[in-house]
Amino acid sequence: MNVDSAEIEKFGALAEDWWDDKGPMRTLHQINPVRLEFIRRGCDGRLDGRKVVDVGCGAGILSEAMARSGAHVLGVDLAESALAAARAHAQKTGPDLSGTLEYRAIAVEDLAQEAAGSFDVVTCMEMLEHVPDPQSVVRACAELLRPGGQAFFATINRNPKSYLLAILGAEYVLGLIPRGTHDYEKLIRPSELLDMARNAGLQLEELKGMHYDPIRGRARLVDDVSVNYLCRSRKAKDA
């Protein structure tokens, strides 16, 4: 299976933590809306009635958003204290999801087997480089998608800028996020992902990075993708 323990262990042991939003994961929520509306704007300014799957979706931050934006998502991942504490605040926070949100512990390898062509988006955010090979999750997240069909990933480049910036300032100077998150090797060139995403039989849409000001607590959408960046694709529709 395409998954590192260590790692599972390591978001899971935050299970409890996601949801809040002054807690070791409040820099996820203060980003999430930046990433909502890449994504809503990818999708023509709305989700309502499109079917999502979320890829390494956690607790849940970013697959609860898209539903309460109108999509019908499914959220996975293999931590299955994550899954827990995702279900229990969609549950605590109303009813009102109960037929537009799902979550399940499977890899997206294996979901890909199940529900090859099942999906309108999909998107992997901030998990690519989490895994051992990263063109195994990008290629399953375009089986999933039906021709036409859309994937937005966000992960983070490989260059110095991206080490002092994403990690020893990020982890280690400024606690934004727990120490150890990431590993400088395991980043991703923009350049890689789009050779990922082509051999899978995507095309690239749109590229932007994200810049994130500590002070404000804010993040926005730049052209400057030397640090974190997202990245939206397409599956051909005679695909």
Second form
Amino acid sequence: MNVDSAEIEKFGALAEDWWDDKGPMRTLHQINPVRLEFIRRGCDGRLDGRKVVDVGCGAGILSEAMARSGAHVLGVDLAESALAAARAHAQKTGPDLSGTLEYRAIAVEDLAQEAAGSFDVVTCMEMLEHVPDPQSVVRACAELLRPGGQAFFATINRNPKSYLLAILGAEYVLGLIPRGTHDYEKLIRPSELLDMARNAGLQLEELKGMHYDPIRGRARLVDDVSVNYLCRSRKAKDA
Ligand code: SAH
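Could you switch over to the form predicted together with ligand SAH, since the one displayed so far is the form predicted on its own?
Zooming out: every chain and molecule, the one shown earlier first.
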């Protein structure tokens, strides 16, 4: 199976604090509005009624926000305790999402066997850099899409600047995210992600950098993809 169990344990252990917007996952909360807007804009400004699968959803920061924007969302992850925190948060926060938000502990490759071609949108954010074989995840994401559907990926570039900012700065100097969150060797260059997407039959539509301001705790989209970046891609209509 394409999973690093140490990664799953690491994220699972954070479940209790995941929704604390001042806690160890605060940067995910802070970047979420920018990610949501990138996805919404890429979907012609509307998420209403779209069938979305959020791959590596964790405790559902993005999944729940997309469901609250009108999408029908399935969040998948292998960290059971993070999924439990996701379900609990959705339940205790109104309005009721029981008809439009669901979470499952299943590997994306297995879901692709079960539900190929059944989603309008796949999101896979801050997850690819935590798996042994990101190409396998990207391929499964493409399989889950209907022809013409869109996949959104977000991850971290691999170069000296991203090492300084995303690992040394964020984990050790500023303590923005827990130490050991990222492994430099597993970071992914945009050219590598685009190759994986192309190999999976996905065509790039948009590539943007995300600049994070640690003082204000805010993020914005930029053209510079040297550290954090996001992309939107599409499966061919005749695939
Ligand atoms: N996408 C979420 C969470 C990012 S944290 C967000 O951006 O808000 C990375 C997540 O990837 C964790 O929840 C971790 O459990 C999950 N993950 C790591 N390896 C995985 C795998 N092989 N299959 C599914 N999820 C995985």
